[in-house]
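Presented as structure tokens, the chain that follows is alone, the form predicted alone.
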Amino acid sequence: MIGISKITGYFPQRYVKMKDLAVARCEDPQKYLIGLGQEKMAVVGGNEDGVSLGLNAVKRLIKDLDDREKSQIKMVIWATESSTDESKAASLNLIDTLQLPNNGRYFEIKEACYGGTAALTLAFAQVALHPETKIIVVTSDIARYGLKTKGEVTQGAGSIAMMVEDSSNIVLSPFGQSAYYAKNIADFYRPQGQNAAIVQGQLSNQSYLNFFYQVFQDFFKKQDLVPEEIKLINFHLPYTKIGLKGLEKVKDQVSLSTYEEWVKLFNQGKALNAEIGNIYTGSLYLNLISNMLQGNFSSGDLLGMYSYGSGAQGEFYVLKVQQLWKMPEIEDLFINRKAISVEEYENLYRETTSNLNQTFNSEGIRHGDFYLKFIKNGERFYEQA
């Protein structure tokens, strides 16, 4: 069976609260804890970036991978929006650091927040083709609209890493066709030289439900399957409070019963992105990291999967949970997070530069995990603190 045999992720220590966000901006709490549905906003440090994160990810991934099956990956597809080279691909640090085969294909892939499920999307592809082989699929980002913007309180940072084959292991496989809808719009971008996106947020927010509306619909026409059959919806994630809008956009699509249930199994599922923010490619996959912690599926549901990337491109598809899996990395990563001041966060935003030569030191990253040490020539290096 093809699909997803193994999926992880990794986020910063350190985070802010948004309730002391809104403080320092003089805005209502409220607006960010319920308007938004943000708690928590996960911040990085200069000495980290899409890189070391997505590093710290694939580690966890593989970490119980023999020789013989590090042997068998032979395609790592890194999705970001956050990129740190115009040029080399941020997957080809995996070989050095992770000791990851030379013999496979190490590429990066890019549309906005859409990437993720594009890489994802390759990979069941790919498999299908090679069913000997293993494939890597990276989703790493750090999200930036700039201190004291109106995108400011919809930031964050992390990476989610899954493992696709064609084994018995299989935790989620695709299930049916996809529909996708695109249009070329400028609601969110972040041109060359630019380490900040431009956002016209409520074009982004209208286009993001019109793509959900015209998605979702498209699905159900191509197969023999109806709504009410699909346990709860996961959502590519901004900030939380999308996702329920995303709802009430089909709630005429569904019957009743159906709707409050996705309401209510979203809103207890919303919960890492409430904590974490937005991490572009992986939000979606955050999300359903989060429904399955939360308990909200069990083996043989059917998941709906609504990723949207703005410029803009959207996709609804469905995974089918195969069997439950457990994750003790990520739940791990919660329990060592360290809340920093508003002012501690807002020096931390400065320290990303684009300065050829720099270097850092370890503070505020994990024992063990991977940081950006220094920079030399533009050439990045990581190491292990």
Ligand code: HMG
Given for the second form:
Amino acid sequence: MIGISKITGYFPQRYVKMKDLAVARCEDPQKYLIGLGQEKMAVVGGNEDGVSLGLNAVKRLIKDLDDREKSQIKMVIWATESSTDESKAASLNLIDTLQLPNNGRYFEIKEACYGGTAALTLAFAQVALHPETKIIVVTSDIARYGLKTKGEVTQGAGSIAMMVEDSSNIVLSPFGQSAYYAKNIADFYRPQGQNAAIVQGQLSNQSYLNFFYQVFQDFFKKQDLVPEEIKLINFHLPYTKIGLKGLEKVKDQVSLSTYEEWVKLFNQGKALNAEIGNIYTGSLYLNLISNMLQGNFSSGDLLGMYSYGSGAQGEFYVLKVQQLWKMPEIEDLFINRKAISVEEYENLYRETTSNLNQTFNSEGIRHGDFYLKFIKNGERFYEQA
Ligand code: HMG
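Mind sharing the form predicted together with this ligand? What's above is the form predicted alone.
Everything in the complex follows now, all chains and molecules, and the chain you saw is the first one.
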């Protein structure tokens, strides 16, 4: 069977509490905590970038593989909108740092937050053509809008990695046909050379919700399935309140009991997204992990997946839970996370750099985790702390 045999992730160890950020920005903390549904925001230092976050997620993903299994990895698709290079794919860094095979195809893929879903869909199709191979999908991003902007509260950082293969050990498999919808709009974009996104916040909210309504309806028109058969919906969550608004949008399409059950499970399952913030390409898959860790689904359940990438692309598809034999194993990342002050966060924000030559220390990085050690003539070098 084709599907995801393992999913895991990695998140920076530093975070800012939303209530501290609200006070510093002269906002009512309830706006951030209730109005947007965010508790904390993961923060990177200058010694972390989209590549280092992804290296750490993949390290966790492949930790139990033997040499023969590693040699079956024939493709690594890296979905990101936080690329550190206009040309070279981030996934190539895995060859040296984690000894992935040279005999493989490594590349990067982009369409805002939709990139992770694009990569996963491609991986499913590729494994169908080559059932003897394993494919790694990496999503890795640092959400940046700028200090004191309206989008600031919806920042975050992290990486999710997934193993796709044809095996008897599949945890989640694609089910039925996806529904998708695209439109050329400027709700959110990041021109070359800018390190923060330009966003029309309310337009992006409207577009996200309208696309959801459209693809949700299209999905059920395409197959012999009714919404009531879906256990819960995982959402791309730039902030968690938007998932509740999504459910509200399709309330008239489902029975009241299903709507209420979806809301209940959503409120339980949003925990990690509220703790970490927006991680762009990986956000939907973080919500999936979060629901998994809450025990919100079990074998045989069908899970709705709503993916949205500004610009804009939406997709609704379904994953079937096969067996929960492999859990994400990320709990240790939450044991010694460090709360930092708004002032420290602002200093780290300014530190994050695109200089062509710079050296970093391993401050704030856990022992054994990868960090950006130095940049020489624009080339980036990573090392384990
Ligand atoms: P804003 O204008 O500061 O917030 O920006 P608001 O005025 O819309 O208020 C937010 C909510 O807080 C409202 O709730 C208020 O009522 C409530 P709603 O009415 O909408 O239900 N509120 C309060 N609640 C309790 N107590 C209070 C209080 N005060 C107000 N005292 C916005 C919010 C999200 C627009 C902004 O942060 C932003 O621009 N963020 C970035 C863009 C974004 O996240 N868009 C989401 C959809 S687009 C997407 O998901 C794609 C993306 O991930 C990028 C990609 O694809 O790569 C972003």
